[in-house]
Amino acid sequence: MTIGKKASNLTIGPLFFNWSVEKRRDFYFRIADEADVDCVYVGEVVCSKRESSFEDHLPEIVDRLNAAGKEVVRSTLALVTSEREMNAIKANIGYEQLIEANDVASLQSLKGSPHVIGPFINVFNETTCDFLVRNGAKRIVLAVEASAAAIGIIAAKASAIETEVMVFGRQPLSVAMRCYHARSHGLTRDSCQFVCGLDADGLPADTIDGQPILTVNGTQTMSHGYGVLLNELGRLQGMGVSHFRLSPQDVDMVRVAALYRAVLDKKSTAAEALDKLKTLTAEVPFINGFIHGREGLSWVEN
């Protein structure tokens, strides 16, 4: 397993969306052969009903992406509700792949095995990080509603361990044990049909007043707009972040992969950035408020 290739690494976080297992084959073999990332995360986050469907294309994609010279990890469930289901994460500990842990559940299977601390673990302090290093983990990523500051924190701590933000993709906001989508179609959890399916990019929720403010994804709720962070990225870079994590969206990931590593790598402006990114992103709004402090479906000028 590869820790930290380069000072910046570009990294494609794990697929919340249930694409069709052609769609998601064909994204991650596309992934492999032409987006300039140095490290993949697969599996299912959200819910552990569609984790079979795909279950026996991963060896092959897997494949496929360390071919490619790509690091792969494997990222497993932000809930985990069942002793099925922690079976599931303990068989895979051990094996070539880190693992990115979504659930405080897994961390005692987990002590002593280098491994991710996913975003759904929250981390905003030095007692909490130092707690995470002693327990084995190599890389934070970071919850999307952290500051600046808190940001800060953690990467300064950048000898003892990675850290990883997401700068691009609708924000994973929480994670329930029912299901908004199915419950949206008249159905339950147990019998949704998976028509969470019906939907690439998550189905819109709006206020009463209809606008658009959440996007619902199964059991997840997510932002609306697609946090982007391409006028923080230097900022961040000067911080110590060493992972920069691309939420995957059904748009064309690998032109937003090329336009984010030319801006880490001072190859393009921000701005310049920006613009290309709102011509691959239809009438999805850019979101930044977290980082900066504030609410966060705003978006602030830098």
The other form holds:
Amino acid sequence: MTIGKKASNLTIGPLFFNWSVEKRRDFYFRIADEADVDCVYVGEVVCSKRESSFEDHLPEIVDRLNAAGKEVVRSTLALVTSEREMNAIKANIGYEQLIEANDVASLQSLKGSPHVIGPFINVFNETTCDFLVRNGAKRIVLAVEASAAAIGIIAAKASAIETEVMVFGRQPLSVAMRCYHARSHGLTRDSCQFVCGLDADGLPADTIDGQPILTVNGTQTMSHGYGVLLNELGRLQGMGVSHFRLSPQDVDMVRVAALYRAVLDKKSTAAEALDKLKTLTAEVPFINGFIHGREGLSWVEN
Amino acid sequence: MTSSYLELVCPAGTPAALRAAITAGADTVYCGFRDCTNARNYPGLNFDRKEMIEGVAYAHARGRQVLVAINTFPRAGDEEPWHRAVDAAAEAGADAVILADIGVLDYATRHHPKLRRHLSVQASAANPMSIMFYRDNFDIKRVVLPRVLSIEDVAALIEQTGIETEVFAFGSVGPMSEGRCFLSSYMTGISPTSEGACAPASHVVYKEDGGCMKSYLGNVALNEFAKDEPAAYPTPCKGRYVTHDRASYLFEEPIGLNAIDILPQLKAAGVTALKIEGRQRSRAYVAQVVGTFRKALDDLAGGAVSVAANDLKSVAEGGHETFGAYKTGWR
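How about the form predicted in complex with the partner chain, since we already have the form predicted alone?
The next block holds the full complex; its first chain is the one shown before.
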């Protein structure tokens, strides 16, 4: 349909969880060395308090990923309020690295230079998409709430823009100032003791009936289930979606990437990949409701 | 002494509420059209085009202003209703439109350059860089600040941007960054951001279970109450969830924001306007809350330190009140 479109790109989205420095480094090194992915997003999106511990190790991670031929994109905070956070955003801009903007705060400084619009900036329609392209956006990662109809309309503009859809991982549902992880421990964000680091895959929050429903990750609230769009990959490719995002969970992401790569390349069926994926993800259910215009927590069989 | 006047901006879910707010002393009312273009798209609320024209005329005849909220995010392939709403607000002679979506802001800027534009809280602009982006691109004259900021944050933001600000003084406490919370659509399939209804009544169920009352949104149990306890409305961010084997109000209690006791601090911070929330509430609520704030602001303008009797607890959400993020912040 569109001229000049690249093949389907597989990406690793920014790590949302507060993993230790060693765990992060091992994760990214293994992605660099073993994962068949085209692009890796690095950088803290959820909480600026976590940034300092990770910042020193970022250059070696970026070098390793670059050496492995991966495109590296620097992701930025989803909710910017303090002067320190604004300065951090400004400091990231101006390097050669591509930036993923997750708060409108970044857009003024990025004007005129190519950048990625992350899923925390609302792009729900064509007029917004057109405006952001004029501002310099080269790729738009759609919000998790986007339906197939909306994705199709925005992806149809693919000659002007690359589009990315999150196809694996807990779905980010909200961001806040208050830290719910700290609150669950009787602490505040300022006194948090980095308790979010205790839960490498997030803190389960169940309903009063005992139904697993949400996952808390610091100031972020996510779905309990993993969003899994394996059944929908072919349709998304047909619409012109160019990038497919795997959001890091505390599972074997190299093998997850291999399953998605095989389906994108038509070397495996979605059904086969789903069966194999279930062996990697333990008890966590799969969800895909949003793309079908349904409750996000639901699973729709295709 | 500062001569700055704090403008009182009040909700009008219906034409009757608009008249009640103006009678009770609102300087400005805000309202929306009866469709998905505004963030309070609930049955029985809002204005058709004729009612909007009449409402604006009624307010202008009394020296008051009308703002029209067109503050949801258009769905791809279906932007017409939002563009027509902006056209209709301009035709009705509205004093400003309150917008959130970049695409709608772009449309309004191109097609109605003289129609004053305010940035909705749904745009979640919580820092000077975001505000400058919207001002430079869409010439917004005022920003409605997110409810996640402390008074110190608000003061710093006003100092750095010099822009008019409108802050929430009474109504709901929103712990999540507004306009980008998908909790309600996760549970119901209906999007607050593009359909304008968070926790829609059509998906709310109350069930008796043993000795208590349970509230559900969709199929998700959000809270339970003893028989004699008032049952709060099941909004996802105000429900009880279990973490570490203990049920708690993980995000926020069902509690109402009331800033009436900190009006001098808000004024000193340089705030332009105070917003009363509640387009979904009754005309009686509007009259009572607006009247109480009118008296407090008049006392404040007259130099009184404090102030009108704060008797609003009975109409606050859940019957309890908080300063929200203003006093201590949420850090």
